[in-house]
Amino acid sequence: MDSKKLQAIHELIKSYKTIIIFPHQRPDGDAMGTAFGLKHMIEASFQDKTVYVVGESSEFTSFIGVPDVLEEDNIFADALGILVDTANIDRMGDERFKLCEKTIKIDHHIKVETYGDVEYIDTSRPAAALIVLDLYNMFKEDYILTKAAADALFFGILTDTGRFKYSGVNGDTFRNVAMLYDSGLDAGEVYDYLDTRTENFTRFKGFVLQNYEKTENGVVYFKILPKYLEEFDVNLEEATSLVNELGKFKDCPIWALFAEYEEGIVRCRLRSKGPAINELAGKYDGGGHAMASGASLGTWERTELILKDADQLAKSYKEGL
């Protein structure tokens, strides 16, 4: 924790009228959990400012809360800008941060451009939404922590941890979840959801554990083609939620989910239980954690490419064990 960065942090939100807090695009549970929690926190704690969530919107974090829509460029001009789970500035989800008279950032990936008048990236953190927590522990006595702030932040934490399973989680995540319920949090409300399934996605998950592939060394993957989202009705969002189903079978370290976004440019989800890919994942216009990571691939052709990367960086882990 780096509580002189925090301190200033801190400051900066006082010193503000205006808030606009910038998840990155294609939002996914941490970011938008993040941005929510952080939003709700300062709302409840200070009565006089007004705090803005912009962005992409997400089906799937509706459930957290739905990013406003500021159609006049001026709100941006005398705000801060927070910019949360965001490595790099070409994946935040509305440009205009560019406009406001300060920014900050608040990140728990591995460090890929250095942006933000004040800059606060802790990887050992499992979750962006935790150093929102961080925040909220060293000035106890100005912020207030709300169920829906607790709520937004838990769904953050949870989604990016895996439940709990993944690499970074330790004591001290547990004794901030703790601190969540002491503070309202209605965890059966955001376990509900999560474990809401339509009939359409189960069946589709059905049919990628039925027909994935896997390389000679064990890289367990998924295309998914625009026709399977047509035939099992069910949208990207849905679809790319997978990726963890595939990470689930022995002596397969390296796992992929491929599937074609907007203007048909094909995209990676990269996970690991075992080699670092985030260079791999850099190596392919993407990076992120070293157990999580994605790549932005442009064409079906280059899937080859990184599956073929992936293959040789599954060999050689193996042959290392």
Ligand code: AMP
The other form holds:
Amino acid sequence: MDSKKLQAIHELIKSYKTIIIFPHQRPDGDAMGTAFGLKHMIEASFQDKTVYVVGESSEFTSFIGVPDVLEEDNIFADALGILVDTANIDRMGDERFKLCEKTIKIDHHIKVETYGDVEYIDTSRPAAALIVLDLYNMFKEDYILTKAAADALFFGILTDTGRFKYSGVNGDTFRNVAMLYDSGLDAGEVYDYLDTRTENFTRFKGFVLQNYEKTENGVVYFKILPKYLEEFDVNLEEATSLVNELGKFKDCPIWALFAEYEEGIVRCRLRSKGPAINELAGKYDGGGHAMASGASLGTWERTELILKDADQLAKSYKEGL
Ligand code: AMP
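How about the form predicted together with adenosine monophosphate, since we already have the form predicted alone?
First the chain shown before, then all remaining chains and molecules of the complex.
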């Protein structure tokens, strides 16, 4: 925890009337949980401030909040922009952070590029939402943690830690979560939401588990062809949420789920329980964490290249064991 930088963030928050929070493109639970948690916390604590969350919306994260549509660019000029959960600036969901008078970066990914007047990166935090709680803990006398903020932050922590399973989760994570419970968190509501599935999605999951493929050295993968989405009537977001279903096999340290996000734009959700994969993702226009990364392949043909590289990585990992 960097107290000096948290102090600088706190001072900037106090000095702006309008604050605009920017999550990354294709926002996940942590990006939106962090954004809405911070929004609710600031709005409850400072009655004179207006806080917006902008960028892409997502059906999955709409449970926590839906971004504001700000049509007037001039709102940004006098505002403080807070960019959350994003290592690469070109992944920002709304480019108008460039218009903001000052910007803050709050992130927990391995640093890819420097940006923001205050750059706060803490890779030891398994979810960016926990950094909001570091801010809260340091300036408790100034901030109010409401139920809405607690629910949003919990949603972020829960989804980015795979329900407290991934590396980086420690006693501190649970001490912070305990604080969310003390602030009115309705965990049951969040779990109910996350556990509800459509029948179509359940059938699609069965299809993926029947049809995944595996390379020689244990890279498990599945290619979500556009026709499958039509066939099973599931959307891309829910289909790609199945990534971790491919990670449950013995002797299979790396797994990948491919999908076409826009016509001709194939991306990969890459995961590991062995070797670090963020460098591999970086080779294919991606990045992320050591054990959870994403990459952009472009065409379906290029998926074979990353699979070949991932297979070699799995091989050398196994040889080194
Ligand atoms: P995802 O599979 O989308 O959940 O991504 C896993 C992690 O990798 C997240 O922390 C993302 O922020 C990061 N990530 C995904 N795609 C990219 C990309 N193209 N460039 C950099 N980081 C990425």
